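Given next, in structure tokens, is a single chain: the form predicted on its own.
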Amino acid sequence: MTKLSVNINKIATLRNARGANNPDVVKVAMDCERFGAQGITVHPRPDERHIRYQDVLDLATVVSTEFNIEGYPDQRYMQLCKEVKPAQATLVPDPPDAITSNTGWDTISNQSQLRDIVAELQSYGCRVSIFINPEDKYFEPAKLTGTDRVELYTEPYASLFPKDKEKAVKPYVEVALIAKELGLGLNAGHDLDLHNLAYLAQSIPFLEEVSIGHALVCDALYYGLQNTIQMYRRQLEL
């Protein structure tokens, strides 16, 4: 089955606007694993416009589900997954601007690289994921980093979902079917929500993971976290 993963981000965000503590990340992530999240996501960024660092080092206290760590493997990164230790580390290509992840890696062209990294953070007891477009070319090479899953980058599919949903899932399934052959796991994360998750977790019956943040606690709002977090669960289970 499918495990849910919820990106915390967004809470942080609404946090930093007031510059004070309200809401707790923390107590929202310990509340979201009561209430059915199966891990939880953080995604620092240099300039800490969301999640800080100091969040993460208080998130590994009380996180008791899957902690999943994203980011550039800059210097600060690595020292953080040195520092935590997380059960996944996921690796984007995101430049320090960057508003959202909005591309996968490059596994051709950055394969020494990464094979480097993803050994560094293995080291450490890190089960290691790369951000990856779902394009045939980047599997194998992403095999040859050593990486252990790969997180399909999934906001082509939402984009397409409403128009054709057929047609915007079906370079999901066949590089999924590589992977699978590779001997890669799968994750999936990117503008994935309540209406186009089940449809993508139907067709790759063997995705071990989703991310998600913004359409969830956008969706929280209306319908708050407790009955949210288990509307996501039960796309999953369809």
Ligand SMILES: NCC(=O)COP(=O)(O)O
Second form
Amino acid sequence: MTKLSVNINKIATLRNARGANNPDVVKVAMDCERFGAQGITVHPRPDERHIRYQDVLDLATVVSTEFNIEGYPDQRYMQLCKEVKPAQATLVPDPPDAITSNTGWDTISNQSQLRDIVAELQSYGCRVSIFINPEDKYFEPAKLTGTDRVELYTEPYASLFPKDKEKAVKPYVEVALIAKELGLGLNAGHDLDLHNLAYLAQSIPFLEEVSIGHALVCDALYYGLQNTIQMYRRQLEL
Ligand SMILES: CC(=O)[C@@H](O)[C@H](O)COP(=O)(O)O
Ligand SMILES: NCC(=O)COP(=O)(O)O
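Switch from the form predicted on its own, shown above, to the form predicted in complex with the named molecule and output its structure.
Entire complex below, previous chain first.
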């Protein structure tokens, strides 16, 4: 069964809008777990516009499910992972000014850099996942970095899904089979929501984890956080 990791970046965005501590991201993370989240994901960015580095340290003391820290592996990210030792470190190639993640790694030209980073993170006890586009050429080079998993960048799937879901999922199913053959674990994320999630999970039955933030937090405005998490969990159980 595919696990649901809730990305709480957008909770921090809301908190930061007023400068005080409402909503409290630590409390929300604990509540997400109580409501059924099987992991908590954060993606601190250098400008700390949502999750702050201190939040990550605070969350590390309370998260009892799987803690997943995403980010570009600069010095600060590596130091954070060394200190926190999250269950999973997800490497994302975002430049510092990216509004949100918009592509996966070129694992061909960055292979030796990634190999060193993966080895360092694994030496801290982290499982490592590399954010990757659904293009077959990136998978063997990803395997050669020593990474444990890859996370499929699902924005292209999500944007095509309303028009043609079969066409949208096809490249993902193809690369998922390559990943499986190579012995790479498989995660997915970005722009997944209540409409497109079940079809992806059913099309790739060995998908291990999805991380979902933006749409889930938007849905929580209408359905409440507890209901929403349960609704997402049910999509993964269909
Ligand atoms: C890797 C990925 O797809 C997510 O981490 C996404 O980048 C969330 O980050 P933001 O919340 O900053 O958009
Ligand atoms: N890794 C993807 C993630 O954590 C959440 O992405 P989104 O649901 O906020 O687009």
